[in-house]
Amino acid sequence: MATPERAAVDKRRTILDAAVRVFARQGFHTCRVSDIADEAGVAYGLVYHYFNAKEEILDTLFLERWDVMLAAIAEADASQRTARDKLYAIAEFIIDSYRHDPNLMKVIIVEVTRAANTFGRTHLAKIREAYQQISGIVARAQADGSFRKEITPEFAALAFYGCIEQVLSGWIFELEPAGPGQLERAKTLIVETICGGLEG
C-alpha cells in the first residue's frame, strides 16, 4: 500500500502528465486549469493543492526537462570523446527525448523557448546555460585545433541548438515526416551541418 507521501507524489505527477497533453493539444494560453483537472481525472481544487496556477505547472515541466538536458550535456562534455562525438551525443539525447515524449518537447519548444516575451524571458538564464555548455565544447575544440577559430563558440552553439530546434519544429508541426528512420538520420545530418563548417 502506498504511503501518503508516495500517493501525493503520484497525484502531482498525474497532474503534470495531464498538463503536457492539454498544453500540447490546446496550447498553454487557451486552456484552463479545469481542462487539466478533467484530463487528470481529479477534482479542480486538487490541482491548486499542488500548483498555484497553470504558469507554475508549465514552469515545473520546463525546469524538470531542461535540468535533465543540462545534465546530459555535462555528461557528454565530461567524456573523452571528440568534440564532434560530444555534439552528436547531445543531438541524440534531444532527438531521443522527442521520440520518447513528443508532446512534452512540443510544449517546451512552442510554449517556453520560443515564447520570447513570456516564459522564454522568464527562463532566459536557464536557457543560456545550455548554450554556454555547448559553446564550451566548441571553444575547447578550437583551442586544440579540431575546429576552426573563425566562427565564435557562441555563434556555433546558437547555430547547433537552433538547427536541432528547427528540425524538431518541422516534426511538431508535421512539416516533415518523423518516422524512426528520419529521427536517426537527423542526428547525423545536424552534426554534419554544424561540424562540417567548424572543421572545414
Given for the second form:
Protein chains: 2
Amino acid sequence: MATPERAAVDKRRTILDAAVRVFARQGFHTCRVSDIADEAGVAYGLVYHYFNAKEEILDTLFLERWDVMLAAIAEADASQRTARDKLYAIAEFIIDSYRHDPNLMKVIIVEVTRAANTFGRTHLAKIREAYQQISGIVARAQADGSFRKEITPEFAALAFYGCIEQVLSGWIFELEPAGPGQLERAKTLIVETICGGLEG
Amino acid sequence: MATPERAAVDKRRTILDAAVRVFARQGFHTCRVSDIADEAGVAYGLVYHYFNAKEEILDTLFLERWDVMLAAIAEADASQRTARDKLYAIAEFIIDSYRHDPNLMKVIIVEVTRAANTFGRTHLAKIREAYQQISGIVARAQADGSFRKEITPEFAALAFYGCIEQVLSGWIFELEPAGPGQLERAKTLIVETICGGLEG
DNA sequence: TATCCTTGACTGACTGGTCAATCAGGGAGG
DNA sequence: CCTCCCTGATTGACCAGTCAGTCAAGGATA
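Form predicted on its own already given; the form predicted together with a further copy of the same chain follows:
Shown next: the complete complex, the earlier chain at its head.
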C-alpha cells in the first residue's frame, strides 16, 4: 500500500469502478469523460494517464468480465454433468453475476453485447466464443441422445443465450421485478423452457 | 403527384427511407444528419423542414413499424388458433418483416429495442405492449391446459421474444447465415424450442 | 542527517474539430 | 405577392484528447 505500484493500481481501479456507475446511469455515448473523472473523484487528465481513449475504459470492463464468463462456461462444460446441468450452471453464473454487480452487467449487455454495430463489433469474436462453447454442449448432448437432433446446436445456443439476456434486460429496464426470489427462480425457468424444447 | 401535398409526402418518405439505410450502415450515433440528406439527395435544411430533430426521424421509423407489429400480434391473438399457432404467426410476421426490409429491422432492434437506456427508454411503454399481448396468449393457453403452469406467462413472453430477437441479431451481425431456407426454418425452430418447453 | 536528483502520479485549463440546428433567402405555383 | 417547398452556409455548443506544469516519494551522494 505504501509502494507506488499499489497506489497506481488503486486509482486505475477507482476509475474503472466509477465508469461502471456512470455508463450504467447515463450510457456510454451520452456521458462525458469528465463525468467519469468527477464520479471517481479524480482529475480529468488522470483518466488519460491510465487509458488512451474513452473507449478503452469500456473495452477493459468488457474484456475483464467476459474472460471470467468464458472460463466459467469452459469449466461447466469440462465437468461430468448432464447437458441440462451444464446449461443450468451457465445460467446460474450469469444471473449471479447480475446479482453481484447489476451495473456492470447492464453496461456489458447494453453497451457491448447488444451494440454489436457500434461498439461490440470489435468484440464480436469474443462474443462468438461463448456461443460456440454453448453449441458444443448441445451438439454433444445430441450425439449421446439426450437432446433431439431437429434443432441445430447453433440455433439452440442463440436461443439459450438470447433468453438469458432478455430476462436480464427485463430486470435492467424494470419490465419485471428483480428480487432475490425472482433471480433464483429464473435460473430454473430458463433451463426448463429451453431444455424442455431441446429434449425429446 | 402534381399536388403539393403529394410531393411533400414523397420527399418526407425519401428522407425516412434514406435514414433507414444510413442508420443501418453507420448507426444512429455515428451518422451525421448531412449523411441522411446526402443519401436522400436532398438539401440539409429540408430534413429540418420535415423533422424537428434527428431523433424524431428514428422515432418515426420505430413507431410506424412497431404499430404494424402490434396490430399483427393482436390479429394473431384474436384468431381461433391454438397458442402454438398464434406464436408461430407472430414469429412468422417478424421474420418476414426482416426478409422484406432487413435494414429497417436492424435499425429498430439495434437502435431502439436493444438500446432501452438511451433511445428506447422513450418507447419502453410501446415495447411493453408487445410483451403483454404475448404473455396474454400464454396465460390463456395455461388456463385451458395446453401449456403447463410452472412457467409464468411474463417469463414465457420474454423468452419467446428474446429468442426471436437473438436469432435476428445473429443474422444482422452475420454470426449465422441468413438464406431464405434459414429464415423459413427459424420460424419452426423458435416455436418448437419455446413451445416444447411450455407444453406439458 | 542534510541536499539534490529523478521519476511518475496527478492536475485542469485549453484547443481543435465535429455536428445539430438555425436562418436568410431563392424559386415555383397559385 | 403570398405561401410553401426547398437550399446550404453559418453559428454556437459541446467534448475528446492534449500538454505544460506541480508535487511527493525514493534513491544516491557526501
